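To begin, one chain is listed below as structure tokens, in the form predicted alone.
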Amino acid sequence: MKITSDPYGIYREERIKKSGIREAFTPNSPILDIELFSGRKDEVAKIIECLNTKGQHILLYGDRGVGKSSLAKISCLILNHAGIANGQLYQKRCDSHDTFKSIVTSVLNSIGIESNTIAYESEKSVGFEKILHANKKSKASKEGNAVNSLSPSWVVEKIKDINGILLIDEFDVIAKASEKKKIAEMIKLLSDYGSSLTIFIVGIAETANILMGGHASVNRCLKEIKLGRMNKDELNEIIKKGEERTSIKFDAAVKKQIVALSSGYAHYTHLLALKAAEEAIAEERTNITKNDLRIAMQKAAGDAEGSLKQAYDNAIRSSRKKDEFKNIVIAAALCGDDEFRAVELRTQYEKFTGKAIAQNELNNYFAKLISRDDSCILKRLGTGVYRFTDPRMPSYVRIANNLAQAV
């Protein structure tokens, strides 16, 4: 029976939850279901090969939102599912406060070295660590495990005989370069020993050199895999698997628009597909239409990452000419997902607004919108060449302004 009154959305939520659609499309968390994982077959094969090669370690890097965490975790799951996993999987998701010590703690704990025997010196001794014994009893009970300094060489001596994988995700957020250097030194030493413990690093960066801080000593033992955006077939596969899991059906035109709006980012495919499907399911329909997508775009813009919304709002905020700043940002988004030139932006501006804009007038707006670093929504790459600072921004701008027909 169709419910006509649902002021708190309870019945709507019951239908959506029962459908399982939020397990099929997961924009806010990595894919951990092998059956729902789509694309990336070549990358998975490379990772599995490295994970099974003694002395070889992995660096998986790329732009934000391309699916690095999902790929890393699902590769380890596939390896385990196939019955050829190399020992235990240790996982560490980093934050800005993480250090070499906190990253290796789980591995040390697995061989009986407890983290409560390790303490930092005072803040005056930033960059140095020492090991303190909790008490005499602890010291006596852990004979042979007492540590004089938590150096990479000491840690490697303790863990080199472990069979397993240490997956270090969000490596880029570690604040101190000195801590990253210790990880690099540990990788080199593990490789020198021919250890069966593999270090699997995942992080956001344009180049591997940026992520690892230029530590060339690890190059020979660190397999670098740059993850780019997904192609259209891979994004379509995400939608297809969601359809198969839930028995819903997207109109062909809707699938095409979702893929185009996603611009190679699986996150947007999951987000738009989920929000569109929720609209249909709430009305007890199994067919997702363009109207569902239109509503989904409005909701997806509100659910997008806060940093994207803030950067966009800052760019178009103006006491007098907000619409003009907004139109220029939209025109830039319509230029495509990569770099563009000012003449392309002016062409898109005229198509979108129906009026021309001179280069000198455009330059006045560029003063607020463009920088050579990452402080503005657009970044100058060279004379007359620009791109969005966050490569996900063109998709967000198109979604936020309901421009499905323009892609």
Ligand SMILES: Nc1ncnc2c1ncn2[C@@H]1O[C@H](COP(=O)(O)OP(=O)(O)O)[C@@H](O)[C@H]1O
Given for the second form:
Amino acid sequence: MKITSDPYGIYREERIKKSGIREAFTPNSPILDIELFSGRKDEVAKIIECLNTKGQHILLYGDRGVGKSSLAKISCLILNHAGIANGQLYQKRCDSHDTFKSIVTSVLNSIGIESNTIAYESEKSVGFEKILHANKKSKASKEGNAVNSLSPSWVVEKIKDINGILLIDEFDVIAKASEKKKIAEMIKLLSDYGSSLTIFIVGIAETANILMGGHASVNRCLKEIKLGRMNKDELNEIIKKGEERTSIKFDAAVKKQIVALSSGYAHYTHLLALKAAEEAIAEERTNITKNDLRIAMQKAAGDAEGSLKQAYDNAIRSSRKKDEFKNIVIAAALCGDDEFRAVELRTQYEKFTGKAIAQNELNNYFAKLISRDDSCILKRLGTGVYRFTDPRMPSYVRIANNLAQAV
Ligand SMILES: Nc1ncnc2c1ncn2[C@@H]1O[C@H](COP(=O)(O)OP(=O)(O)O)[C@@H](O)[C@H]1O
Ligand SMILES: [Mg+2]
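Moving on from the form predicted alone, kindly provide the form predicted together with the ligand as a structure.
Shown next: the complete complex, the earlier chain at its head.
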């Protein structure tokens, strides 16, 4: 039956759903299927080696969206499939309220230590201080204290004989430094015992030291792995695996543009490939064209994470000079993905707009666009050297402004 009207996009949705494309390209969730995992061979090997070395724990860190969770989960899965790991995998995805106690509870529960024992142990170690202040404390603050009081040495005594991995993801969001410190203490103690329980910490950070809250004492037993962006071959592999999983084919020029627009972020490769493929599938085509990518770029910009969109909109918001701010941000995005100098920006500006801009004029705009901290869209790294504050921003700017040809 020929569909003449689809006001709610139901038929479109049906076709897209049936195609399986949303299982092949997953811009918003980590990869959990080994077959869909691309590249990162050296990193996987390094992680597996650590997971198989007693007393060696792992700290995997890097920018948001660079592929940390996927790498961590897939490495554990590969180890398991290879039959080398016979232990248990415990996974904890943290939020800001998580504490040492909430992170280790599932491990303790798994060896038969019930939550009420854990609660009792927490209460007990509050000890003297609690008795002293008992009359003054509200129930809430008593509980707060109890939560904070589970001791790493008590926990390690219980869990040190477990053979397994405790994967703690989004470690950076834990609000309390004291809770991170307890994790660091637990790692050190497990190492001292030569325990077969490996702690695998994953989080966003520029340096390992920031992520661990400066607890240098764990350095010796914590293998630090910094995860960078993916290279072009690895991103190409993502598209290829998506093609193999479904029956769609991307034109060679489209693949090249998706890879270039992604700037090393698998998130954008998945997002653009998915949106472009959806356009083709909706029209019952199996080949994906440049026109599909053009539409995909508009949709991808609309779907981008709120914080990116907001930072971009704030930067180009201006009563009179909106186009100028926008042109300067675009010129910066065309400078590449890393740091750039004002002279490079002026060259890109001239290429893009067809007119030159003097340095002193540029400085007027820089006042609103650049800061030394993370509060503006651009960051000053040193004299005359700049970078986008959010490393994903150059891709976003190029996608939002339909600059596939320019990359
Ligand atoms: N090695 C990989 N192969 C294929 N896709 C990947 C790979 N690493 C990450 N991705 C994709 O990139 C996006 C971000 O990955 P994720 O692991 O969630 O990053 P992070 O934890 O660093 O924020 C997800 O869409 C994920 O599917
Ligand atoms: Mg993650």
